[in-house]
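As a starting point, one isolated chain is supplied in structure tokens, in the form predicted alone.
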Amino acid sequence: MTDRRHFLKNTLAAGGTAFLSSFVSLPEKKLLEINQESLKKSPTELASDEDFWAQMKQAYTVSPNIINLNNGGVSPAPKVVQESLSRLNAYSNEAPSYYMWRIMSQGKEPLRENLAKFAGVSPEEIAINRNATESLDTIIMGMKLKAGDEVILSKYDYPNMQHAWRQRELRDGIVLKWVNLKLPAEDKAELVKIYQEQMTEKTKVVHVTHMINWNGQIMPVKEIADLAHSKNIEVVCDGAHTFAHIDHKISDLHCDYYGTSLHKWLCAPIGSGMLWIKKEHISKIYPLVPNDTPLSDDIRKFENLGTRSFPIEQAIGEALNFQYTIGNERKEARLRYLKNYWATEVIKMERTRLNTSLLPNFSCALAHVGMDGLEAGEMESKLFAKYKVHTSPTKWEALNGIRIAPHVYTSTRDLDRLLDGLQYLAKL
């Protein structure tokens, strides 16, 4: 069996889907069939392919008796990856202090050069550490603002940004100038409209989202930044939705900072997450842990932590070579597939209101739907107590529903029972 694993792992690889031996359940000829065939298809193609697909589920631990359709909030992490960090954990409680600050330390910089690759920017620009709250926080409190510098952001940024700025506007009276987004948004004009109406000679800084967490809205980072950065004023993005779910590079973007979470979409152990700031603007930022240099410009400086977990850390690797096995365009296309699976069946129920563009440019897994007459909370409890779909109520400004956003392991027979679900919900 090690023999054939081995071999059905290494044909695999020399196609291009070099697909775990772990996932193997069904007849490797069977297998090796589905695989031959999806090379032929393009990733649009191919995300329709439920057999493909169905090895993927094999790939995760997911429960079998619930529908997780939370994956927004954090997503679970394949086996490979647990393996990993159950592995990586064990080894460090040998002798921690040896093994973590001697041996898996000389871990950190490929891995740093790694994820550096994957977001198409220089290793000197990256960060490791523990979500985007705290990179974004990083960013934030450690820009040298003072009293009356402008800053642009909106009501739907996401809630742990707004308690960092408003701290900032509390403590050191930097004026907070708020757009008001009315979402879904399908005109890129009109949402850069909205942020340039609110800039004037005293703005230093614009905070924009890159996918909006409440209703998965794609907003437009790179025409907003070009306009800030023909005005002076620089740009802050919240990519905590949109690394390892759409396809694209940090430096697309355009802006001059980035945080994110890395056990989102990626999928590495929950907990960790990635820095990004421009070259030319580290040595400006106070890093939020202290250390003996904080204006260096070694990107370093931001990952002076204490002690932390390096089983975590390491085990991102793993997630980051799952990811490249899956094809960041595949993925892309698997999940935009997914949401549209759905939601374009949702749109037909009575009673219910999809507050997620359809359109590719403005949205992908993540999506939002409210129903008429029912609060977030209660179409949430009731349609996991009935149907055992797990979603996130979400209540927030002009939104009141819940939030799906499915994964590469869910089926289209998980999203059936979304909708018969939604479809008993709409007749309450």
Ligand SMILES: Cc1ncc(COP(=O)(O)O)c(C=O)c1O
The other form holds:
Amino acid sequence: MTDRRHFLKNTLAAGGTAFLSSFVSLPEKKLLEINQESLKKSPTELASDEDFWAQMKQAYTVSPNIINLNNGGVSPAPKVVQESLSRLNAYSNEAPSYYMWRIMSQGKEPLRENLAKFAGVSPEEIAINRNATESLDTIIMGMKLKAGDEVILSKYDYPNMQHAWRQRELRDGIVLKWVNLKLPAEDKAELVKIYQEQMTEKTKVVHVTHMINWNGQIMPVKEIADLAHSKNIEVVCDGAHTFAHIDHKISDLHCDYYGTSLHKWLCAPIGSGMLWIKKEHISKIYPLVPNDTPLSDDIRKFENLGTRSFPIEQAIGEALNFQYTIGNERKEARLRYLKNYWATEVIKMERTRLNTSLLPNFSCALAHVGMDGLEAGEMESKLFAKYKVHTSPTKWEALNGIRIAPHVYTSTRDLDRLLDGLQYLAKL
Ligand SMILES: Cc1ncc(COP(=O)(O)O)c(C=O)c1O
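Can you return the structure of this protein in the form predicted in complex with the named molecule rather than the form predicted alone?
Below is the whole assembly, all chains and molecules, this chain first.
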């Protein structure tokens, strides 16, 4: 008991307040040893501490037999999040309208505040919804644009967002100006110039993806936004892949509009997302699902979806707690370490091409590798058939290969198996 109190005091003092709740399934003594030592390490030192991260896996219920390296598509929720979701769901089904609308609804504003604090913005600018597609489509479809207005975007932006812009082109006669990105890119100034070249007097919006999903390219959103603003152009940022992945705040990006999924890197329940709109722009965006005051400046006008899952929304709070438990810096350092672990080996292999920069400013966990003579689909299916390593076959524009996206529960042993698999592919 004395030891336990001593541990609690030390842990709290060191800022690791949530370790207990997240790792409750571990024997207490083991927990004590791991955390006391690990809390003394810097994020970079901790990144390669395999014993520490092995415990992280215990917080998840991931398959011990299949190695999931497609966490970019959607990430698993840790046990605490799954349990919270099941609990809330069970309550909801006791008397849905009572538990959801009278009890759980009271958690809505605290959740908004917690998300806003984590994102470094005002709660009055945050709407909670179901995914990045819903957030970004709300912005794209809700903007007042007229025939001839120009929007700059890239063929590497996410297809759903391209669809939304193309629908506006078809319906409203806006003009889409496509930048020609060559990936991977490692020169911020050059990237900004590519966007600048498309800007004209008619440009109203630049759409930019913070981390390009196909190969993990990080884009200089802030620099592009600063330039755009100097020409009275607004900026929409797709943050689906950087929220709770790269240690940053939305406010660092200098954009005007932002959408993200919370079921990707935050590990919130599947079907959760977040929209952010700078306060001064809220009133001019029409909601996708209208309420009675579509031009109000209350961000809640974007939450008029009708009946939806309150348990999913409320369990986002548990995912946020879990994120704080790990710590943004620790998480980013580990994810970066994992990417470098396999990618620095892959570049030595025959036939393989790494299509992602290894420079810290231009990538983090997510990367893409191709192999001469093999199609994306073949790489993915052969790797899975023999090694049971699940990746994402990615053939898009100039990219042809597989996308590898580990998460905090991934071990270097998992990545050794990936490397064995890639060696096998290289010899086919
Ligand atoms: C860059 C990017 N934006 C948006 C999305 C859409 O996310 P969701 O399917 O959660 O709406 C994705 C999904 O992978 C993505 O990679």
